[in-house]
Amino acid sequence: MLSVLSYGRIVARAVLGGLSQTDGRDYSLITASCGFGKDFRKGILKKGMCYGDDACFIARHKSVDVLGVADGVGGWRDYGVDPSQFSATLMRTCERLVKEGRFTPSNPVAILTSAYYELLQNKVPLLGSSTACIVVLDRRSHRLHTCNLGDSGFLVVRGGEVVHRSDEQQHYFNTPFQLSIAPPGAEGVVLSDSPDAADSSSFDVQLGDIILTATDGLFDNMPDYMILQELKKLKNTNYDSIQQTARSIAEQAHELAYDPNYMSPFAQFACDNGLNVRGGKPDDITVLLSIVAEYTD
């Protein structure tokens, strides 16, 4: 299932390749969402932008963009914890903080941090832990302000290259940074990062640009060329066009999850770690696709 979020009047009078920027303009995201549960052969879209255990959220307030997806731990499962309650809540309550204006565009890290303290003070206890990644589009300053814990991630492409992108970080293999909820008495056992040690950056970004957004279920299943293969069919800044290339990127990466003679970047990260894998790696995937491009009201 896809579904497809947009804002306002947006008018999409860039050229895909990036075009120089003109002083006055507004810019705004156009932006597309699918994603498979690792357990499901088609896209399942749950209540709250969930697929599977990742989540994800795009709002708005005033002149600001924001995106972010979030990547439920599943070892929680072993200990009967649903892994997507915790993902799912935390990316709803980024949600409210954007939408009640509670933020400041350039510092998307303390949305992180603002949100991940709601869930501390819960009265019920929400047990679990999750990646994230937050990105903030300032219409005006048409800067780009991201922060990213763990593997999820972004890549921004211009004119058919990677311009920008998220560092992953990882304590050791397959263990990403993550945000926690630990049952009392085991704060000390359950890896948690705070979230300031979320990797941030800013930039400027062109009309044109593409923002790549996602759980490590893509990235660990798509190189950066296959990715780039699949965004060149992007031709247009219409939105079936987006639609469409989203939902490309996520059954690409869906079924090479599944494929077990596949050399995965998964695959290939294990192997310069010592262990002897091959294939794909199956796991929820959550993939944003969005376009800069002019906005007008």
The other form holds:
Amino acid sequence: MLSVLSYGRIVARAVLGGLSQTDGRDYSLITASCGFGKDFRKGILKKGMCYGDDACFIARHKSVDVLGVADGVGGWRDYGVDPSQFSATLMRTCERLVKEGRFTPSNPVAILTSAYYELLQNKVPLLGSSTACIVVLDRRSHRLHTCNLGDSGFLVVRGGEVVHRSDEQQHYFNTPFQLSIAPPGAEGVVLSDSPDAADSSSFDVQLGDIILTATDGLFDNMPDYMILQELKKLKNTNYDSIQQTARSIAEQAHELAYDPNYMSPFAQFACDNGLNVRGGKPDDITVLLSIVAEYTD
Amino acid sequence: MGILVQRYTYGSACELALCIATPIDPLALCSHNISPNTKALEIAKQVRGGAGRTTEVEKEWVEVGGLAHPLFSACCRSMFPMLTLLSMFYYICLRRRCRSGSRSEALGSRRAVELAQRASGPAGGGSVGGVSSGGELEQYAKEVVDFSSHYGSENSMSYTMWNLAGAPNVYPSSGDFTQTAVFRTYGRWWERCPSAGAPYRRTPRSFHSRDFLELAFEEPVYPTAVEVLETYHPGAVVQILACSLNPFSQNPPTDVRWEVLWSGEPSKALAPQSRQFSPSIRHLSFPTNLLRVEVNSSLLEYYTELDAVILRGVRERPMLALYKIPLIDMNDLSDGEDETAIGIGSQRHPQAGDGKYNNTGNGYFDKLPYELIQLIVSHLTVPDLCRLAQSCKLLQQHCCDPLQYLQLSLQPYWATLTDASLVHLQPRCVLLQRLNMSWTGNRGALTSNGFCSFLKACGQSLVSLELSCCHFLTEASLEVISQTCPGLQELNLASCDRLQPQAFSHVAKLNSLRRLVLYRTKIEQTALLSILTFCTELQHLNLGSCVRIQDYDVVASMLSVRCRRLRSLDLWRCGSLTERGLAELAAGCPLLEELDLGWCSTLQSSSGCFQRLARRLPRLRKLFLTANRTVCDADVEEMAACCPALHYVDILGTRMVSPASLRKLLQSCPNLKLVDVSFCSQIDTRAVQELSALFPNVAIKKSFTQ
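Could I see the form predicted together with its partner chain next, after the form predicted alone?
Now the complete complex, all chains and molecules, led by this one.
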């Protein structure tokens, strides 16, 4: 039994909803994550959002959605340091900063800087290094603010085409820009980039845009056209279908990584630089797939 | 039937139903001159025996009634099952209504209301929790308003007080996590150093607080419970207070009252595991959303860490039945008077209005020497002194004698101290030498003018002045201090973080300063350098967390030139000190006994600065190199070789010190009392246990995160 008042309310809402412009509504990111660590034999049970030496986080604060990925540099293993500790702690710290609101949406580099500073404030003597990529959606202004340090990155896909992508930052071949904390005495030897060296960009997004944030394990094994093919299969904007697509992308990249004859983008790049290699690149793969949708409570 | 119904509570509706099923004819009872109650008791006993014994009861009833009429008994036998059925229906309806709660509220049953409250669990997230059907609100802190100290950096969220706001991050895990709130000090280690001020006499025995924090919640409620989630080394909370002021309201504070919700002794839990501390709090007559928690961690083995504070309360003033009726304790009464004592004393004039008084003498008091009465009175606390002053002329003369007020600690009375109190104390305090007004005067209780006029009247002989966390201070106050107290030797301005930087320029005029504490102030480099230029007698200097100073090397070199009598220096979190500054300091201040270089990340051991330091300062008693990741075996061995007087050492967080060099240190320094090797990767718990067994007089601290 609907009273006259409630009927009137519904009608008014429908009319006003139709008349008002779409810009008034908030957007939001619906995100799913998937990934595979490089080495199954490790068997170390990590908490969620950690795949091998990679780590990621998804967080929100008031009217802002934030995602991040970090790829721990595996070379530390040779010196007795667990590379996953640095990337996981970095991502946990970014998540906490976001949840407590200690950031500005338009400045994702500041999130990295604060998180790096907080790592130094930890009593535990952390060592290691990692790349980082952070994506921030401001729901009201519909702007996406991003920053990227290293060879992880993101793609923005609209209408089946890539409209934005991040640039890889590398010092030498297979040596990306990285945030690091070095053992004392080794500061001159260990590569340590400042968070200010990160690339940042801001642009508008539209409803239905797909944002794919991933570590180099994905981009080095799957060229763009394959990723776009997988994304075409994404029909709905509900969480389950996004999760399914993310999983299929990650699985496909994982398969291709161990294919010795496949000409991966990594192998292509190596050949261009004079190294005669073929096949995929076994690496930790982390995929965060997001769709820009309307904000519903 | 009526008698039996009254004997059963609602908790046992089953018994009620059975009672209804077994009616008793009061007439029948009376006709046999049997007291209804005793008979009812007997029948009740049989009824409780179970439904299977109803036939016996029936027989009993017939015998009691004395009516062996067959028709009547037949009627009973047929009515009885009907009545049973009716009572079962009634029972079912009663239970249904109990569950819905409306009947229980109508009955006002205390147990039912408590059940309703227990049924509502804490809602997650956000600062305001769920509301139960009883109207109880559960809130996490919205904002940390004030605190006396913390371990972390000013802009950080690691080990800082701001972690107390919001939902808990760590609880129920226990360990040394970054997401908790940690105070700057623990135990007694800092009190035993010469850099600590001397304790004040006349401290009331109930005042144990060393640190405090103030939390604001979203909505004012009448509190029913306060829970403090302690995640590491619990036991430090000694007092919880509530304020009548709403910190978020735009109206200026009219009448600010602080009530003690709970107070206790500092304690130590059996294990350093996390716990939820929920003491039974007093009934409050006003709604509050501002709580203050005071702590004392002197019995604890390591830093205490707090994760969150939960305030449970109701919006409307509750019925008294919800609270345990507090036992009226003589101590409680005197505490209540304590709080208002200074207030009382300031309003009532001690002089009797009428001019005539009988000069009958003071009895035996006249036989006692003046000094003896002074000695007796010198053991009273300040409120007692004020009360005693109102008793008679002779005692008023004794209690208002300025010699009783050479030392005055008003810190325990921070909640009630006002400008009027200072005016009242003024005539007695003209010989004041040591004054402790830490924590007083916040939220408008004291004004800078009131303080300045008090100081102008009483401060000429001041030697020591403690003004920690005094937010009423302004530049004018410091100017008055510098003008009125030229002989001041000790000044404590710790955590006066609202004091503007230009105020500190006046401190340079106090040329006799021996002890200066500027922990967590906004002092800037020029003011500090001018202080160091003119205050050449400085022996104890605390510059911890002074973040506005850009170059500590310059400060160190100024110290080495001007303050050669320096005995203790606290440079906690001084980010720009390098080995140059440290070398100059070691060269210029040979009397240094205490040096706290915790979290000074710019010092590199590879430059040899720590070894040079150890060689230059053989008198070192305290050396803290907390979280300096470069401290290595060579440094520790040099300390062992050159500094035999070491008492307190902290090398937290370095990967480069091995158990062997630690053992050398323990062997060479017989006076060692504290060694903190937390998070030193090479020194594991087994090594710590071995060394503790070999050196039982040394407290070797090893913290953990899991």
